[in-house]
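One chain is shown next in structure tokens, namely the form predicted alone.
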Amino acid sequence: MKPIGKIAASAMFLIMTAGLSCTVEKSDLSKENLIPRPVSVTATGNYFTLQKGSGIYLQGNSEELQHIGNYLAARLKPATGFELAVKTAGSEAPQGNIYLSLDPKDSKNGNEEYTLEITKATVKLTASSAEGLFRGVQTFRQLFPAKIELATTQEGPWKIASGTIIDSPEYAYRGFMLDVARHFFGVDDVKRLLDELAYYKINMFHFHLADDQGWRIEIKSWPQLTLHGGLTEVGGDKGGFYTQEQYSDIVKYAAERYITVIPEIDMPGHTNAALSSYPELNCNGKAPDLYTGIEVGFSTLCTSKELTYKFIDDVVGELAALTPGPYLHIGGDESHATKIEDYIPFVKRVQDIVLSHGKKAIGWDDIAISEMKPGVYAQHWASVKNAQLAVKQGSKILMSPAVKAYVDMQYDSTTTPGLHWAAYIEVDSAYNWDPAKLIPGVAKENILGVEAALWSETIKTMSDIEYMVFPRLPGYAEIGWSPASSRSWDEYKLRLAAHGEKFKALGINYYHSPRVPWAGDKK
């Protein structure tokens, strides 16, 4: 037998080592492109593989636990083709399975804290509440390849990196506002948006339901609000409204994703649709025409009439009964047609009405010029002085600075749709701010949370919504969830780049920002 030559021996070594490297796979959980960035990630260098025979095991049989198990199974089935049975288990799940556990004692940082432990054998997700468990499910989804979100069966394998994630949010309130008054969006569009918000752990949905251009929520004691006031929208197109049953359906759908709905009825300004529907709410008793433009500041309820406060009490009462969440938004912004000596007592009295119906009130920062009562919060959008005034009165601030967090603002001068009266807001600008350092005298302990807002003057379709919201929304979600000390644009943009494939898989229309090195772009 002839000896093997040096070249042949080298080739044999390469073949053997190549084969060995294929059998010993390594992973690094800490390098996964998760948004928001978790508080703590420890990698163990292996994989868990979801397979056809895998199931979802629950510790206990509570209705909420069953709901989350079914939700996860439904999200994973289309792409994998796997029928992931949801079963009740004991203290742990058999190998090859997912285990969901509720432990009320397992919380140091609020009810959204969760722990995700991934080994080669099992995945264990533990939280002190169902809400925390649901947030952890979104992290688990993001660990899979983007194709897990496709609606048709894909080829596996379905592997995720092993290790432990311990996570909880920086702010308890992480919101998004949708204006359906300027342009109306149907129930299906709202539900689609709620699914997209849930994916990034947004937990508050601020629903701007009434403005000059349209009244969008049925109030049974004042039916003309929708029958007349809901007829049109910006540009004169047909408007629309939600019946109370449809609104309740949206609230339920949001609650199933652990998102709280906060309805807004803007007043005393931004009320032309109400005044056109009921002229007796006007000081002159005359009905103005329905309005289809985009100017602001010209309308006001008649603050001197007792009927106005009966109207508000009726509206707030019906909305409060339909809304299980703790908040109701009273607007209060840009009421230029209301004399300041009338505005101040009006806001004070409306606060009392909201509080009397068992809700906490939120108003735009304009309301800080009035007396703010306990349980009332100011949403900062424009005035630094008003935000500081609210804090001096003991109020917490909801941070929605227009120059950073209004997603109807264009990315740049070439963007359509959108406006730019506050600023052009590119993706890096949307991300690069710290709520606790934005306003002198407004520190983290003074902040209720963070909210991005989409006004709909130029937003007509769901595609428009998504284009303006994405890819900025993940950044707002991270500002609300992750500690400011852990955030860096240069690092974040790489994780965001990987989410472009997730946007595509989810069917999201997004702005392809040149400031993000999207996967697949030429160097």
Ligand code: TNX
Given for the second form:
Amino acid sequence: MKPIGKIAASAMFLIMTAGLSCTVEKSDLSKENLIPRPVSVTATGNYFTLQKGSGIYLQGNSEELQHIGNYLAARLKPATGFELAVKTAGSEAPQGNIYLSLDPKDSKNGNEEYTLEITKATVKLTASSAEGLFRGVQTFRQLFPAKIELATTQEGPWKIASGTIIDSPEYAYRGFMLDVARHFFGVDDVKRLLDELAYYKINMFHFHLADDQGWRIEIKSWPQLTLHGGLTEVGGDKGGFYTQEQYSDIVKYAAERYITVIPEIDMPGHTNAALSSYPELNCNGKAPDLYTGIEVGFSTLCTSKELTYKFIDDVVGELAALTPGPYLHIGGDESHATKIEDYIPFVKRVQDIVLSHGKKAIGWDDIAISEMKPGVYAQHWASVKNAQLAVKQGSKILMSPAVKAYVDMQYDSTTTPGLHWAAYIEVDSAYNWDPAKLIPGVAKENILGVEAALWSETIKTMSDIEYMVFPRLPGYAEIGWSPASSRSWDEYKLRLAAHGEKFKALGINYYHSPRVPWAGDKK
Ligand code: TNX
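Now show me the form predicted in complex with the named molecule; what you just gave was the form predicted alone.
What follows is the whole complex; the chain from before opens it.
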């Protein structure tokens, strides 16, 4: 073969290096590890790069839009070190910028839909409501490398894949319940949890505020509830409670993340803390001692006393006034100490009290043995029969089957803390179910949504909360958000594995399940 000449060789070198600079790997937006999985993703192979001088441009006139712009800037600042300016946009954002657009005309799929268009030049997030924009902002956050969530400045570049995501949720209600009665958790813990829920597009926070072991919300007309009934918790430690101001602060913090707070006062059972605070709520007029064990089903309000209904009306009235969301939860579970002939009219009357304060009522599925009024929902946790009974009465069901969605259930027999009376729930089991296929006669149109519940008999610290919640929560979030037909554990577990890095960056204490191929683990 003839040796190639010098000129030809250098020409070839030029061609090769030119070739090299073009072989920057193409991006693939459809392979990004988003949870919940978006409804539609179209990849275009490029990258958008966030830079020091990038700005967040707002289109549309609303205070909420400004808040979302500020929220996004605040989320991106610590790791990038960029002070992204939030500005009002003209008709188009200049290149290199993020564009948030609120267009109320655009609603096809309800409030939470959004479109995220990423090109080499700009990121455009469009939604018909601020809520939709907020959900889209979470998707945008997840597209960056995990280190975007770190609290200290990191090296860039801050590149994300280009393409278009069009997204909206399957269920309008995607909830999480925290029991602060068995163990009390302070405002800062609750806020941290709300931030974690928001990252996965959870939109309802069910706050279990009273149980046998403690009453956690200040009620001004019945002050002993917290002054006496808030003093204990499981194990005998000191407990605690939220002042109305603190509760409102939590409600506001949640609202800023487009999360609705649903307060629960469990009744007529699970009421020892109240009964201990006010002897007159007991049929025998005697106050029992405060309770710090974990048995259930031994307490009941005195359903035959008129004072009981005045008490409930006062409590519901104060809570309704403090709670902007549409729902109030009345509990109703495991009232083994209440005779069934007393329980049925009690539940009927309490529904009326809640409705009279302008709220919709939710109760555990036990309430279906009573008459259920329009605008009252049953939360399925244990009884298939009760869920079916509720549907027969025209009620919608909130799905929290204990065998799948109780995150106080242990992963396996080696898990501490937790319980296992319903099941051991490994991460795949928590993910592998379809709310619309679980109960014969309870179809998609009968379902309000999905909720994971964390009971806190054995949960004492924020670190315990996170260990039980993660990594199961992203799975519940996806069950609530993404169409069942698009979900499979084998595909999901790879996306979840990539979220391990995000949990670490966020400082979340998570269970390192052997069923998930975490990055860095040996195959
Ligand atoms: C059942 S679920 C309960 C709670 C317990 C939980 C423990 C429900 C409506 N009642 O009172 O905390 O089990 O897993």
